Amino acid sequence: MAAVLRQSAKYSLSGRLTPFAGPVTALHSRNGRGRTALSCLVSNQRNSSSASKIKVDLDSNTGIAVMTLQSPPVNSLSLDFLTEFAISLEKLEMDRGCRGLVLTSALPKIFSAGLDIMEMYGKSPERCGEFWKAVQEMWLKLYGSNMVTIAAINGSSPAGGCLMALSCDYRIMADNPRYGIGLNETQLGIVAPFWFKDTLVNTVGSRTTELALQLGLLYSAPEALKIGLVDQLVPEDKVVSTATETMAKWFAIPDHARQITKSMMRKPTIDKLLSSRESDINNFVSFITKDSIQKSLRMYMESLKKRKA
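Assuming the form predicted alone, can you produce the structure of this chain alone?
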C-alpha cells in the first residue's frame, strides 16, 4: 500500500490539497434534458469511444456504460483529465440509451490517486482557479447524475479518488487489504473542503467522518466495508462484472421514482456548493498560491524524489 501511494504521490497529491470547494450542476431531467454549454461541445450520438485518458464503452442492449480511467501511472486528476471526464459524463447523460454507469480503472492496483500536484505548484492564480472549477464540475456532474452510478474500485483510492467513488450511488471494491480508500488530506496539513466533508458525512455519518478527516485515515478494503464507505467486497477480477450485474436491481426501479428520490437526498448538498461556488474558487486560489503552501509543495516533491533515489 505504501509503495503504491509513494508512486502515486510523485504525480499527484492524492487529493490532499483541496481545502475549499467549487461549482455544481443540479440533477438533470432525463426526460427533458436541456443542453448545457458543455453538452453543446459534444455529440449526442455514441456507441463506444476512447480518448487518451478516459475510455467509454456503452452496451446498447443493457443500457450500461463502462467508463475506464486510463491515465498512467496513477489516474491523477489533472485539468485535462477532469475536462475529458466531464465531457464524457455529459455525453452519457444526454444519451437516452444509457441508464447506468460503471466507473473503474485500467491501471493495476490503483483506482485514482487524486488531484495532480503539478496543477497546483508554480501555477498562476488564473490557472489554479480553472483547475479548481474543473474539480468542482467533476463532483457536481457525478454526484448529481441521473444515471445509476456504481464505482468498481479495483485498487487504492485516496483523497480525490475517494471523492470520485463517494460521488457514485454504490461502491464495489476489490477484496484486498492492501488497497486503501479515504479522505486523508490532513496527513499533509491540508483541510478537506466542506463538500468533500459533506459527501462523506452523507455516506458514513458524522462521527465516523470527524475521526476520518481529523486523523486523515486511509481504510483498508475490509475496514471500508465495516464503516459503510464501500458497500460490497468481491474478488479483484470480479469487480466490474459484479458492478454490471448489480445494475439489475437498480434498473428494476422506475427511473423517475429513483431519480426524484436521489435528488431529494442529494440536492441540499449540491445547493450548498452552488450557492458559494465563486467564493470557494477564490478561497482555494488564495490558499494554494500562498508562499508557505507553495514551499510545502516543493518540499513534498523533493522528498519524493529522494525516496525514489
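Numbering follows the first chain given and starts at 1. Everything quoted here is computed from the prediction, not taken from an experiment. By rigid core we mean the largest C-alpha set that fits within 1.5 Å across both forms. What changes on going to the form predicted together with another copy of the chain:
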The other form holds:
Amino acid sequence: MAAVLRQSAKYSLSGRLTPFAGPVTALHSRNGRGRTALSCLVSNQRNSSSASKIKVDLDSNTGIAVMTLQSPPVNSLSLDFLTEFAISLEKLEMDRGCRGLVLTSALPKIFSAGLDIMEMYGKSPERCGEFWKAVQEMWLKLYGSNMVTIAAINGSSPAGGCLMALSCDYRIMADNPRYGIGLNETQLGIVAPFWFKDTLVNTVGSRTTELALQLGLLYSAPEALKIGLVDQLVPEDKVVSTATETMAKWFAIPDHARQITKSMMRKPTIDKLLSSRESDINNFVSFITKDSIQKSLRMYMESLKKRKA
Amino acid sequence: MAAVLRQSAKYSLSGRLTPFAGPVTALHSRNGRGRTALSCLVSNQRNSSSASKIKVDLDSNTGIAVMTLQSPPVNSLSLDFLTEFAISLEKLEMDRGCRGLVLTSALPKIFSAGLDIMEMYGKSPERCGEFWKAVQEMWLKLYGSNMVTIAAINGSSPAGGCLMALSCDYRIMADNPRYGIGLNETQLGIVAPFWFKDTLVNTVGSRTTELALQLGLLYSAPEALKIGLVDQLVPEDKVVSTATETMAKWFAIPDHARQITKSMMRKPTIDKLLSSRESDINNFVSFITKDSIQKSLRMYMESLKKRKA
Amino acid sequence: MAAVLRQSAKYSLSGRLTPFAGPVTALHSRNGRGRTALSCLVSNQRNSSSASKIKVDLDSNTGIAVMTLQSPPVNSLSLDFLTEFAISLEKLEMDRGCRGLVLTSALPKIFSAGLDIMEMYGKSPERCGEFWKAVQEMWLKLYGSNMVTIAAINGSSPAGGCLMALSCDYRIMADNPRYGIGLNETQLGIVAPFWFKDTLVNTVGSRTTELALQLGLLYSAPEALKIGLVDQLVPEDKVVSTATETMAKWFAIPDHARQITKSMMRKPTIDKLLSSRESDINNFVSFITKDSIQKSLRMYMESLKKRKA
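Let's compare: the form predicted alone is above, so bring in the form predicted together with another copy of the chain.
Expanding to the full complex; the earlier chain stays at the top.
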C-alpha cells in the first residue's frame, strides 16, 4: 500500500484536478427538470457554446458510438461539461442505431480529473445545488444506460473520473503504472457520497471500498486490475480499438435479455438515489459550503499552484 | 475472457440444453400447494412414472445420501424431474438418519442441462406457471436444506443446472476444462430471475455476477474455480468419493449450530422469493409467453438441431 | 481446506478458550444504560478492581494510543474485561489528543481467546443478558469508533477475539502459521450472532463467510491474509511498530472526511443491531441457557481439561 499511496500523492500533486478550468458559463436553466429541461438546454448549449467539450462519433455500421472527452486541460466535470454529456448520452440512448458506447479521452495522460473544484469553491448554495444535480444526472444516465458502455481509460481517472468509468459495463485501461484511478475524495477533505460508494462496492466489494474510500486511494493501473477496479489492461494505443472489438461479445447477446439483466443488477442502487435525490443535494450543498470545507479546497488548490510554479 | 466466450459458444451449440426431452407427462396436480400437494404428487408419480429420473442411495452408517440424476439425455429440469426431485429431497430432509446429501449425475459429460426448454416453448400460461412454481420449489428446498449438501459436478452444468449446484453448501467439479458451468440464460434470449441472481451474488459477488449474467458466461472448470463458482476440482473419477469424504468435515460440526448458521446466511435471500412468489411466477409467465421470446427459443432450438445434423 | 481444518482442530484443543478465567466480580451496574451507566461504572471499576486488565498508553506527540490486553491466561472477554474495555475506549474517544488506537496483547501466542465461556456456563439468565449487552457494547464502540483503529494481532484470535480484530480499520498479524484467527463458534456448538456475521461479510464477502461460519474455521495467519481476514503479515516483533507506523497513512487524511466515510460504510451494519438490541439479548439468553447448549459447553470444557492433563 505504501507504493499506492506514494503514487497517489504524486498524482494528486500533478494538477490532475485543475483549479484552472476557466470561467463557467451559466448555461444551466434554473427551472429545468428532467428531459424537457435537457432538450431546452440543448439549444442553449448549441447557441452559446463556442466549442464542444465532447466529440461523438456514431458508426452506423457497427452500432458503436465513441464519445471522446476533449475539454482541456483535464476533462474536468464542470456544469457545462456534465450538461453536454447528459445531452449527448440521451441522444444516443434514443437512437435505435446505437447499441454500444465507448467513453474515452482526447487528452494526453488523463481520462477525466473528476468534478471541477471551481464548481464547488466560492459558489452560491443554489449554484452548488445545480451542479450536484448535474453530477447525479450523469451517473443516473450512465449507470442505468440501456447501451453497452465500455470505458476506454487512456489516462488517469481520479474521483468523479473514476465514477464515470465505474458506471460503465466494462473498463479497459492503458497498461501504464503512472496512470492512477480511484475515488480519492478524502484526500481533498471531501467525501464521496453514498452512491459513489455503492457503485464502488458493487464493483470491488465492501472491504476494498472501505480501505479505498477512507484512505482516498488512487490505484495504479496494475493495482486497479488486481482489485477488479478495471477489467483489462492493454497498451495505450490499443485502448479504444480493444474497446470497440470487445463490443462484439456484448452484441452477441440479445439486447432485451442483456438490458433486463443489467437493470436487475443496477436498479436497486439507482433507486436509492432516485428516492433521496433532494436530500442528497441538500447534504452536498450544506457540506460543501461549510467554511472548513471551503478552506480545505482552497488549501488543496494552493498546493497545486505551488507545485506547478 | 475471449477463451471463456469461445468455450461458452461451443457449449451452447453442443446440445446441452436439449429440445428433445421427450413428451411431458402431465402429472402435476393443479390445485396442489406446498407439502400436501407434494405428498399427493408422490403417489401420482409412483403410479404413473415408469422409471425414476433420480436414484437415491442413503447409507445409514454414514448418514450420507447420494442423489444420482439419471434422466437422459441431459438431466433436463422438466416438471416431472423437478417434482420427483422435490419429493426425494423432502423425504431425506425428514429422515433423521440422513445428515448429508451428495448430488451427482449418472450421465456422461453432463451434470444437468438446466430447465427443459420444452416446458417453456408453446405451452399454456397455466402450464408455464406450474413449471415455474416447481423450479422455485426446487431452489427453496435445496438452498434452504437443513442437510449438508455437496454438488459432485461430474459434467457440464449450464443455467438451471448451475443453479442447482449453487444451491448446495459446497461444489466439487471434475477437473476437465471442457466442462462448463454458469448462468448462461441471456445466450438464449431469456433472463435469470432475481433469485438465481441473488444466489450467484452470494457465491461470487456482485461484479462477477454482473459480467456473468449480462454475457451469459459459461466458465470452464478451472475458470469456475478461479472465480469461486466451484470450491474444488478433482479428477473426474474422484468427484463423488471426494464429496462423501468431505462430509466428514461438515459432520464434525454440531448439526444445530451449523443449521442455525446456514439459515442466518441464506434466510434473507429465501425470504425475498417467499414474499414475492406469485409475482415472480406472473413475471415469468408473461415474459416467456411473449411472441418475441418464443421466437428466440425456437431459433435457439433450431440452431441446436442444425449443429446436430 | 484440509490444512485449515487440521489447524483449526489443533487450535481448539490447545486451550485457547479458557474455562479457568477465574471468579467473575460482579461490577456491572444492573440499572446502568448507555454513557451514564458507563461513567458510573468507571468509578466502580476503579474502586473495586485490583489490577487493570487493559493497559493504555497514549502518546500525545503522535496522537496514537496503544491498548495492551493483559488479562492472563488468554485475554478472555469476561464481563469485567469488556467493561474495562468500553470505559477505556470511551475515554480515548473523547480525548481530542487521540486520533488513532492500536489494539494488541501482552500475552504470548494469544491476542484474545474470545468470549469467556465461564460467563455463559451455569449463569442466570439475568447475568447472561448483562454479559451479552457488554459484548454488544464492545462491538458497537469499536466498530463505530471515530478513531483510526488498527489491530496488532500478535497471537491467535478465535471467536470474539476475531470479532475484536474485525471491528478495527486495519489488521496486521504476526506472520506465524501456528496462529489462528476466525469465528469458530460452531465448533463449540454455539452460533455467531448476526452482527458477528455482518462484520465478517463486510470484510471477506458472503461466500467465504458462509464457509467460515458453518465450518467454524480458524485460518492460519497466511490463510487469513489470503482471504482478506487480515490485511498484512509482519514478523512477530514488528507487529506493534508496524501498526503505529501505518497510522501515518491514515492520519494524512483529514479526520472529518475519513470519519464521515467510515460512518457511511459501517452505519447500516451498526444500525441493524441498535434497532434490535433487546431481541438480540433475548435470543442469546434463551439459546445459551438451553440444557443442550449448556451440555455442549460442558463437553467442550471437559475436552480442554483432558487435553491439558
